[in-house]
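What follows is one chain in structure tokens, specifically the form predicted alone.
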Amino acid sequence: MKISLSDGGPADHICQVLVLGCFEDAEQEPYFTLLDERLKGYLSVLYNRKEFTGSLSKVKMVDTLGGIPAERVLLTGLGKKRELTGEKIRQACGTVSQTLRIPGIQSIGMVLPGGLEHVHAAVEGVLLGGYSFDCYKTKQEEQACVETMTILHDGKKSAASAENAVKEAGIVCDAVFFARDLVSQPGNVSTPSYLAEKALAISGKHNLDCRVWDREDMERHSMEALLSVAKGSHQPPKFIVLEYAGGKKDAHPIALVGKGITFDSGGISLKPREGMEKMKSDMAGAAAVMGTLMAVAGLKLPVNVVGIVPAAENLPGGGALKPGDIVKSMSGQTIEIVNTDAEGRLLLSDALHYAQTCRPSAIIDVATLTGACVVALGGFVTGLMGTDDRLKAGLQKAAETTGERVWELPLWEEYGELMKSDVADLKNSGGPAAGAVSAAWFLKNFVGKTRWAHLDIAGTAWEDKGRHYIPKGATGTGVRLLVEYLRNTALK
């Protein structure tokens, strides 16, 4: 979609359809009166009769009749005008988007309040919320296909920051669209080599430094937890490192940990047949890692961060790994498995102590990692936890910004005791109690003294119905919220 920013006042512009972001409150912006002028009062009419309220993500198509060189008017709810925020405006357009699938309109123009200052937030929802995966569907429906989308404004502000916001949003957008499309592939397409690949492909386009090790590598490295995952696939693993050199060259890296088991059957300890087809999702922590690499190099942010993929298939097999084997991790440190559907955090164990070894200034690791987080929090919001109290707050900061919500979780020394085996140091599952908050203290004890973040988007990484500017499927998230994040620490 080619997005531009004009001065020229609504109700002159032409297209097909004029997207119109009105309140709940009496109170409209001068474009709406305007508007309703031009229209001999008939959204004023809407409003009396209770057919349009202006709530939040409601919308109501007209005509105009020409009243105006638009054809139509979307009318679109933003809420309160006191409690108008970036996600609000966010939400707001991703739902113009969806409504807007309708064949044969291709131009669109929109008109915000705040002038220029929700630009970045209404190109995201616009996007975003437009997305499909389709590329397996042998017979195409006729769909619709926007092609252009110009954002009004009244010209008293500079839009060379407005223009910079709609690249920006495309840039990042893009590296959401590369993170909800691998998570999308089907397992029997998306494996551990194909991530190797995308990783591959994407440092060649982004100037980004690329290491990929294979078995012998890892074994090297007496990288054994990783390793004993994939004992039981025929997919062989891999370890992707991905590194971005954007700020100074004696600035410590921020490293991002990303759990990338491209098929997650349980193992031995085999998961239930209802919703198996949905964990090829449970490489989301890779998608999200990478995709935040590809936007961080997009955006040339003056920041270092390397990205880490563990990559691995769990899957039952005549070698596979299973329930009271013992293995030793890169750290030295033994783990009694007690249940091999609790297998990504092995991957992590040892990619979190590599990271250790680029000296970084802050580990962060993003990994669908328990289903109890999903029943403590639910699909609207990811689990944090962590070592350090201004990492989190960063992190709690970039969420409100992004709309990608974060809820801290307590990592206190009793959880540990959950953990504890009595023939190796730790073990890999503490039971059913607590469990989101005993897989982070299991991770806990890999990361040494950096400070550490962990973030688990079992619940966030699929949207089971669809909503606002998150289509059904997977919702790349991670990405944004990350890019903010490494956004906000650049600029400190």
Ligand code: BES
Given for the second form:
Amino acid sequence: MKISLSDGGPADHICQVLVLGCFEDAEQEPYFTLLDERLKGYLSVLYNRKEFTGSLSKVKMVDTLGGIPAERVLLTGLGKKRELTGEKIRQACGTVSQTLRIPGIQSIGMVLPGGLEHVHAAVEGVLLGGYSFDCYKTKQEEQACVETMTILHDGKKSAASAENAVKEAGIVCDAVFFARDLVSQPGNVSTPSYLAEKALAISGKHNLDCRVWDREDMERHSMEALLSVAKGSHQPPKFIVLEYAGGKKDAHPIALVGKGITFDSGGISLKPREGMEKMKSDMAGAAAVMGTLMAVAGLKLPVNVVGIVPAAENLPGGGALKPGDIVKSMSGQTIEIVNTDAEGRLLLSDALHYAQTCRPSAIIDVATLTGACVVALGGFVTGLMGTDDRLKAGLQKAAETTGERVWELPLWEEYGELMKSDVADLKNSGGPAAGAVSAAWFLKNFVGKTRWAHLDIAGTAWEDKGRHYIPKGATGTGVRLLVEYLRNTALK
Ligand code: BES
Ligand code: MN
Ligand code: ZN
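Previous: the form predicted alone; requested now: the form predicted in complex with this ligand:
Then the entire complex follows, led off by the chain already shown.
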């Protein structure tokens, strides 16, 4: 989509649909009053009849019948004027995008309150809400796709910063789409090798360094926990490292670690059949990390970041890991396997240990780790756990700005007891109680003294119904959150 800015008046703008941000309680902006006059008071009539109230994300399409050059106006509710936030703009614009999936509509104009300050959120909403994954549909349906959008503003504020906001939002959304595409790809396509190929591809396009280890390399580095997960599958595991050096030469990097299980059948501890197809999304953490590196390089942020993706497929083949097996992780700690479906933490234990060799200032891991996190927080909040208050606060702040919400769960000492084994140093499952926290406690054993935060995206990586700027399917969660976090740390 081509997005441009113009200081032309909305009443003179030529387009097929003019999107008009409207408030509740008749507290309108000057542009609303102007357009209402040009449309002979019809907008007020709709409000008076309560056919349109301006409540958040409610929309109504109106024909202009020659009153203004735009053929139609899409009234878009933004809620109460005093309660307006970037997230509300993003949501409303996402709904606009989903509403305008109408064949034949190609050019739109958009008028929003708040001058240019919400441009970034508006562009994100429109782009993210317009996403679809249809590369496997062989029968082309009639194309419904907005091609050009002009954001109309009053020209009083700096247009240069708005141009920049549009550009940056585009870069970030491309990275979210990259992550959504990876997660949407089925397990027979998106294998560990495929993730490695994609990592090499983005490193070629952007200013990134990429290394891929295969089985032998991992064996040489004693990554037995990671390797044990891959034993039941014919797909070879991969260990992918992407590096971006945008900061000072001697500055410690921030390490991002993403769970890359390209399909999770549960292994010998096989999952129930219902909904198992969704387990192709068990590499959403990997996708978030790769997307983040892509965006950070695109934005040229002045930070050093290393992205680490341990990738494997969890299947119950003849060579598979079994309950009762004991493996030795790269850190030297031994792990009793009590449930082969708790595979993510095995793979992550070696990746987190490896991450420390990069001497990072902090480690953040992102993983579709536990069903328990979904039970605790539902489908629109990511679980946050960690050992460092400043790091957690930074992520909470980024969550606030981006709308990728996080909620902290406690990592109290007592939960660590759940992961102790009778025969090894640790066991890989502590049972159903406090499942999200005990999994995080398991990970904590592999981060040493490094500041560390863990994001459990089991609930947020996949959207079942579709809402505002998150269409049904892969959400690409984590990319915007981590990019915003890194942007803020770069400013410091
Ligand atoms: N990938 C799953 C977690 C998951 C569940 C992600 C639902 C997305 C939606 C993970 O590997 C897993 O199977 N976890 C187990 C852990 C248990 C065996 C301790 C779980 O949550 O049941
Ligand atoms: Mn599992
Ligand atoms: Zn899993």
